[in-house]
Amino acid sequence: MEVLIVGSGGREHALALSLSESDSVNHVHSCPGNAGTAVSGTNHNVDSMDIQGIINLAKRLDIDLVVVGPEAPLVAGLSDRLLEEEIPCFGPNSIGAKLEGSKLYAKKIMQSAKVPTAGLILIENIDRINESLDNYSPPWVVKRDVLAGGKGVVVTSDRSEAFNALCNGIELDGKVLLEEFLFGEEASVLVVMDESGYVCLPASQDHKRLLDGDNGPNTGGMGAYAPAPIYTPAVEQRTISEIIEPMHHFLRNQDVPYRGCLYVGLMIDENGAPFVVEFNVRFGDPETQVTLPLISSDLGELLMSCAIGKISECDYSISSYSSATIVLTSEGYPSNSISGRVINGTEIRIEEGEISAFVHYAGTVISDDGTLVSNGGRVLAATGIAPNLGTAVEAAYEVIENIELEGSYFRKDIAHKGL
């Protein structure tokens, strides 16, 4: 197959790496891609939101499968347009993508399907804020009902901060969501799903906070590891029966069935009961970087089977290894990232028996003189794979500690809960 990946982050480089190693794939194209996808295949200067440009590119390259990384093009209808052109797409249509595009829509679906999730109050009037805050004990969870690039959620025990966040949401969007806080430990499950069936990939755990000890501001993700020990066989069984099965039943029965990744963000309470924190409609970042290396079968076949509604006919296998990834960020991230700085040391790679470690590129570009420079907040990640989690983490840190980028930062405690 000729495969086209849409997007430019670490997730897209992880997809490009795994697809380039698939026997079913001839060549990997990316738009717009990054410094890593340029090595794994060919980059094309088409923006991920330029839907007509992507259609034109797919036709010109005679693409057999389009794999959409980010959520915004899916919400904007990229998959719908590809379907019209009879080009298989891994990623749901715009109605399916509303599960991420609108948190209120996702809540209504969960309530109708009796999927366990947090309580919710929709607020459309500033006068209702104080009485709504009284309904839940702190900490309060405030969510905007729009795509906000991972920055639309405020979690706080400070009533004035919660009040201001709710006011801000109403002023920006005309409505805002106040959600009950869920206590427990988080995990993420990536489910490759179509109308014929689904495949649950190994559960991972992300680290959202910027600083060690899960302190500091929320980010797009500072690292992840898989499989997550919190996701025990008992938790897995409950997640499948109480969440994934009801959602699959709903999504397979839509006029246009869901075909793509359903990202299930879980909170697992002290009794092992899973609750949905959020749904995303694509692979996560950095969860993809630790999940895809654990798929030991052909990724191209898996994604293509899903894109044409035949995943139930696809054979797949999962490795028993563990993986960990550690994100390196630019100075100033997540508020004001500084770009354009030279990066050195990324060529380091570990291959020692059953242990491997390497770099996943994200916010990076190759300058005109051939130098690797930073181009975003999350610049790259070092990923380690090994027979056990401790060794995978050590290998990833060995790689990242050799990378030089002025002002950069990475957490020193990735996978501390798993370890």
Given for the second form:
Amino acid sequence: MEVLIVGSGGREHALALSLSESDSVNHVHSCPGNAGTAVSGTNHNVDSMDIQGIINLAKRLDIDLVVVGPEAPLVAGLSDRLLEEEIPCFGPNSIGAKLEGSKLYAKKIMQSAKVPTAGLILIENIDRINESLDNYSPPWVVKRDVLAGGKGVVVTSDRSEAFNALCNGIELDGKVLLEEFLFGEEASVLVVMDESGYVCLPASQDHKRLLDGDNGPNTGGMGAYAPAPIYTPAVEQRTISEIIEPMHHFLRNQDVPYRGCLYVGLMIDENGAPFVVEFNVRFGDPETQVTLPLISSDLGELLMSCAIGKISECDYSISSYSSATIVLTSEGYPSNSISGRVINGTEIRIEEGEISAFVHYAGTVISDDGTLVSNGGRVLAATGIAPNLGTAVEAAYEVIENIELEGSYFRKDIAHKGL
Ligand code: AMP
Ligand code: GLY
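Having seen the form predicted on its own, could you now give me the structure of the form predicted together with ligand AMP?
Following is the full complex, with the preceding chain placed first.
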């Protein structure tokens, strides 16, 4: 197959690496891609939101499968257009993508499918804020009902901060969501799903807060590891029966069935009960960087089977290894990232028996003179893979400590809960 990956983050580099190692794949193209996807295949200078440009590119390259990384093109209808052109696409149509595009819509679907999730109040008028805050005890969870790259959520025990976040949401969007706070530990389950069935990949744990100890503002994700021990066989069984089965039932019966990854963001309480914090309609970033290396079968076959609605016929296997990834961010991330600085030390790679570690590129470009330059908030990640989690984490840190980028930052406690 000729495969086209849409996007330019660490997730897309992880997809490009695994797809380029798949026997079923001849060549991996990316648009627009990054410094890593340029090495695993060929980059094309088409923006991930340029739907007509992507269709034209796919036709010109005679692409057999388009794999869409980020949510925004899916919400904007890229998959719908590819379907019209009869080009197989991994990623749902715009109606399926509403599960991520609108938290209010996702909540309504969960309520009608009786999927466990936090309670929610929709607020459209500033006069209603105080009585709404009285409905829940702190901490309060304030969410904008728009795509915000993981940064549209404020969790706070400070009533005036919650009040201000709610006002801000109403001023920006005309509405805002106040959600019940869920206690517990988070895990992400990536489910590759079509109308014929689904495959649950090993659960991972992301680190959404900027600072060590899970402090500071929410980010797109500062690191991850897999498999996550919090997701025990008992939790898995409940997640499948209470969340994944009802969602699959709903999504397979849509006019256009869901074909892609359903990212289930879970909160697992102290009794092992799973609740949905959010759905995403794509692979997670950085969860993908730790999940794909644990798939020991052909990724191209898995994604293509899903894109044509035949996942139930696809054989796949998962390795017993563990993996960890540590994200390196630019100075100023997540509010005001500084780009355009030279990066050194990324050539480091560990290959020692069963242990490997290497760089997943994200916000990076190769400048005209051939130097590697930062180009975004999350610049790259170091990923380690080993027979046990401790060794995978150590290998990933060995790689990240070698990277030189002025003002950069990474968390020092990735996988602490798993360890
Ligand atoms: P979301 O974009 O909805 O995934 O929210 C981002 C992050 O905010 C989540 O990963 C959680 O860490 C936190 N969060 C969101 N909703 C809740 C909730 N209802 N209870 C506790 N934490 C939450
Ligand atoms: N790492 C969180 C996300 O991909 O949404």
